[in-house]
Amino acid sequence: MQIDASSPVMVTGATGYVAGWIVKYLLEAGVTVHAPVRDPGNADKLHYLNRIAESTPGTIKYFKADLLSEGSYADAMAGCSIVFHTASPFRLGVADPQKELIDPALLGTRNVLEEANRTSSVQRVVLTSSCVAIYGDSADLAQTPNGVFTEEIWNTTSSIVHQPYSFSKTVAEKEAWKIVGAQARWRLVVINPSLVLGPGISPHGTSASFDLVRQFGDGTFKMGVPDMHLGAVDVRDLSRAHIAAAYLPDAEGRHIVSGHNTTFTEMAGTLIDKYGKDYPIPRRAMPKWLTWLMAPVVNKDITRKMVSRNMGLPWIADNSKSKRALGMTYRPLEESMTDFFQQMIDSGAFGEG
């Protein structure tokens, strides 16, 4: 796929873990990089990039702005011709829905591209969505037209109280379709990613996605994990997405980037026999009705009916559209575990193992 390194690209939540391999491969690729950050001046969060575009032909440049502050982006995406949205709170654990989740989701979408409505040099967006947008709950799989998630379908059942998470992403994505309906300039690219899994950028990364792979290896599930099934994905497979998502001439709607159907189980399972004698990986899942029973004494944030309407249920998705329009393929499940447990055990994150 050819890159056109001529013009800069702004990236939002550059020092996000996806953004963080975005930023990579783009820099690799001699583009110069736009990186709208909270305070320029933060030399160690800005440290990871700046050691990548030490050893590349790209170029980065960082500008101050605020996800929710109307205007801010004005500087970061002048002269560009791409814009990734990447930009979005992934925590599962919130006192306040609306102002952690919702609120940074939904303004930070229409902040960003309602700039590139007023930025005559934009083409593109491509936004980071999720698969919860598609779904809210595995049970939801029930209700699709042949019994696997696509991009044709939407998630209707999650809310501010029920599974706020994919409700801030859901409803991110439509007021993105609003947006980009509304005028005929740019268009509009959409990546669905489920779970994202493999080593970040940094080793220190604040993504839900860090607290699952580490509880897997310091004995919070050493009694068994539930027994979810879901998508998983690699961090570097998804980042390769969003460039081809840019750069592909027709390159256009949503696309689901999910490298496997799979289960806690066996995410836990591909470490095991690398790692089982020196770290308590799970090996079984715990009954439902069990986790039903502990989950809210454990976690008040996992409720009843979430245990009810996921766990034990079947999570099937079709990735097929992500390999013929944007040229997918996914790398086994095991590499990117094994990677990034590895790359948790260097950083220290179980202490001496």
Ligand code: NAP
Contents of the next structure:
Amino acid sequence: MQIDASSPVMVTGATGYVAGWIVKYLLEAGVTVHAPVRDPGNADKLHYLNRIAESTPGTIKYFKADLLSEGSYADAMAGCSIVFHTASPFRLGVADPQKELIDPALLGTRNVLEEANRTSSVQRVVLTSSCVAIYGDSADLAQTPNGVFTEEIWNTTSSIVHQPYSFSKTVAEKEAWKIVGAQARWRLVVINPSLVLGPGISPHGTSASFDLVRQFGDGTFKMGVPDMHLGAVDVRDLSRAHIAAAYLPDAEGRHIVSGHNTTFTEMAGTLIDKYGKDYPIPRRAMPKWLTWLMAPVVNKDITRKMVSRNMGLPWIADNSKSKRALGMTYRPLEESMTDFFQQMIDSGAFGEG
Ligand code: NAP
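Complement to the form predicted alone: the form predicted in complex with the named molecule:
Starting with the chain above, the whole complex follows.
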């Protein structure tokens, strides 16, 4: 696939886990990347991106913008042919879901896409949605045709009180389809990743992906992991999917980008041979009744409804469109997990750095 480096592109959330790799691949291809960030003066936060920019042919330019500040993406978007909209908070334990999740996801998408309407150079917007815009709970699989999640399906069961992060991604993606449908100049291509794993450009990421994998090594799950079935994808593979979505002329619609239908137990199992001697890697799944009883006591964000409708239930998604339309190949789960875990050890996440 040919990356056209002749015009600049904009990447929202460039300081984030997923966007970091997208920016890296763009800079390696010689692209000029416009990076609107909340705090362009925060040298620590931009350090890892700047280091990549120093050793690659591309250029990165920072702008100040906020998802909640209307019109703030105008300067960054000016002259760009492609907009990657990745910025959206991925956090599970929030006090105020409306303010901390739904507003930045929904109003942010509206803000960025309405700016695309006003910016005549924009030809394509690649939106980072999620598999959680496709399903709410694993239990929803029982209602899906053939018991497989596909791009045809939408999450109908999440709400502000039940799975608010999933709800935020669903309403944001719906809004994006509404906005693109009202005009004809630019095209929307949507990426729906499952849980993202693998090393960050910055080893100190704040995405919930880091929190989860850290817990496989810090003793949180030493009695066993919840029997959770889910999809997983490597952050490097996912970033390649975004690049393909941006530059393949025929890319269109939604894409499930998920390398593996897996479980927490299987994910932890990939770490046992290499790290099991030195870290309390979980070796078994907790019985569902015990998870149901204990989860809200240990972590108030994991409700009994969430346990009932997810633990021990299968999760199967069809990733064939991503392979067919975006040319995706997926690296082994073990590689994503060990590269991620090793990065955490090296950066002192478990206290030895
Ligand atoms: P992340 O590391 O937390 O990145 C989120 C980015 O959004 C950060 O750059 C953050 O900027 C920015 N952001 C948050 N609120 C903002 C605001 N009000 N104004 C401007 N920027 C704001 O999370 P991630 O895991 O990379 O997630 C990136 C995207 O992938 C999200 O759309 C997420 O929903 C999606 N996704 C992630 C996963 C996963 O497993 N990680 C799975 C499926 C989909 P600051 O640096 O300023 O905080």
